[in-house]
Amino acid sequence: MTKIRIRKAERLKGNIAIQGSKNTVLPIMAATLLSSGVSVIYNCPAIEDVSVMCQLLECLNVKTQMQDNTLWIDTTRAEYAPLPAELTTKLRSSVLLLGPMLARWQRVELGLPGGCAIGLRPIDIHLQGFLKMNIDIRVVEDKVLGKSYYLQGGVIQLRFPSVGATENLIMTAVAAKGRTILRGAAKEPEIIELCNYLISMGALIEGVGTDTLLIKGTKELTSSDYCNVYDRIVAGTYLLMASAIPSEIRLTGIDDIHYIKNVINVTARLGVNVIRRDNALLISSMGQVQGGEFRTGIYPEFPTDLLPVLITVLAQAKTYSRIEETIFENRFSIVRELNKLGATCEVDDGIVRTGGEVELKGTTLCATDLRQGAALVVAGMLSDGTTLVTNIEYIQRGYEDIVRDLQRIGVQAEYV
């Protein structure tokens, strides 16, 4: 199956379960290193990235089982082995066992990681932060060579926001001798989330939330149990999407909306109604969207991840539409598939230009990229006839099943 075949959406009504969040649960199933025992990860979705990162423990002799959503993974015996290129190039955040390797073993020898085509993500970012921690680490060839004799902490100041960079070395200070203040720090809710679970594990962080850390070593963390939180950009595509579509639908699994506030505004400058009700969000609109002007940013403003869905439900508004993308200088592949359905989008250094009322017509698409990929199955529901996404892959690096999501809410769609 490496195919979605759409049709035309002309209505959307049912229930949708919001899957467990990909990019809370990666750091944290890294995080499990750190100690020795087992844990169980509730609610984990079981996505390729999961599947890839539990590939990459196994190299360290962790044991990992996989049930029913519920993942065990056992670090007792876990030893030290270089991380091959082969596993670390399938997953972006393979970088993120750089910082328990080295908190561990202090040593890491790993391939270089891989991921989507987005932009330029280079983990030199990373890499300074571990300088200013007594860690002898560089780049040879395809892989990324680190050692130190003691793990020392010390006051390093990021240049950029990093997510992936502050959760290395949020996991690599809390192994480290003295403590660690860690300024301009990425305040995502994955850096939230990590934090609480290694406050569970027994590690010493104030500032939790900020933009400034102060983390304590510890000699020991006891191995810890975490119920995921929900995919909160699994849950914005779905938002935006009722925008687009007339739409009856209800999100469940949604216990708290703060993390999700930044997409709720937006999709209700859109033209949704969103109420909250126990743990669902109950979502309706007429599927007219509202132009205007949008922009990306680091958290809080609008999420990156989510700008391929955005340009998606913007090219059927009757107004044109502005939207800057602030952080990954290719996040536009979904600019030349929109324009083969008859839409009339305009890239122009950072900004996406579109709308004005054009019909989209179905044919066959290509996926180059996860978020890309699921907006064009959103696209698909768009378009008149029939719609081919190949490449399927990339979806299911991050969504659990998108296929049987749609069919809940009365979709035409299936793998082919």
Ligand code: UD1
Second form
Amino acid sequence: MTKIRIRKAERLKGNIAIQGSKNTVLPIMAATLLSSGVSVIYNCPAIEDVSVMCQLLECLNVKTQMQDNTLWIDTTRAEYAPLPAELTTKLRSSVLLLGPMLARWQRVELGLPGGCAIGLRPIDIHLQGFLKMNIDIRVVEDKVLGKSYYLQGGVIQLRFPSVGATENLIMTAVAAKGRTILRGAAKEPEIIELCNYLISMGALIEGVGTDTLLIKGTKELTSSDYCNVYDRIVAGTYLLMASAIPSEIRLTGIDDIHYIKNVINVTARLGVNVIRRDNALLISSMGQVQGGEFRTGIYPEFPTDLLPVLITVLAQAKTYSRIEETIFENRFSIVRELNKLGATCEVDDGIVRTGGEVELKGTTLCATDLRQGAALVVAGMLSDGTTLVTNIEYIQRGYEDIVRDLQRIGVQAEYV
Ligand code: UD1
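Show the form predicted in complex with the named molecule, please, the one above being the form predicted on its own.
Whole complex next, starting from this chain.
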């Protein structure tokens, strides 16, 4: 089944249990390579990106097994192997194996990473950091080749707080000789979770949650288990969706509300009322979005991953909106698809303008990346009649079962 059919949603009511975080679990899966033994990851989402990361680990003779959202990873007999481009191009996070492979084997050959087509996505910040740790690393044709006679901690200043580069460099520094000072580091929740996981393995990291990390390398890392946090982008998708449709919904599994405060603040401006009760968010809204000025940014600003859903809910607001994207230069494929529904979205120089009380009418839409794909499903819920979203394999890379979740709050959605 490669399509999702959705009918206009008049009202949302019910509970959704939010799946475990994709962007947290992928670096933690890579980090298991830093020790020999069995690690168990609880609340692991059953998504395509996790299966591809398992396949990459299996190329390194790591055993993986997933059952009921629990993932076992056994690195006891891990063996060095080059990682082929056929697999690495399926996933941006394949790049996160660079650091752990260098730490374990002092060498790496990895096909260039792939991932969503939302901009150039270079890896120069990763490579410049590795060079500071006595690693000879370069891109040759479609591969990254790296080696080091001994990993040495260093002082690294990131030119931009790249999430992936911060993760890669932390995972290398925890096993390098001596101290590393990482300045200008990303501070996303995924980094905090990774640091805490590494600390549970025996790593020595100070400054967790700040932009300066002090890491003392150790050879004593041991395997450790991890209970994954909720996916703040999936939860954010449903929060934003509630702004445009009269809603009374409950999102469960929200173990740390701080990680999603940035989205709650934006949805409050859109007329959504959120109450926290234990590990749940109780969400109510009249479904009447007001336009305004918004921008994405590095954490704790509004996440770029939710830009397509934000544009979607603002597309049919009574007043106009201006939305600025500051992280990726080409994250606007949603605009063309929304206009097929009758929206009036324009994009110019990283800024989207939309809104003005338009009537959206269902049609066939094409997913071209993960977050845009989820936004198209939301667009279908706001459009008269029926909408068909094609190429849903993009959505399945990150959403465990978006149709199941939406059916739980009364949406007429199905796979076809
Ligand atoms: C991660 C998230 C992704 C999110 C993004 C920004 C995962 C698996 N993915 O992606 O969902 O949208 O953070 O919050 O966690 N850049 C460079 N050179 C580099 C690295 C990055 O120029 O070496 C640029 C990128 O092109 C982009 C910006 O920095 O414009 C942010 O990228 P980065 O933070 O690295 O994103 P990812 O780690 O790929």
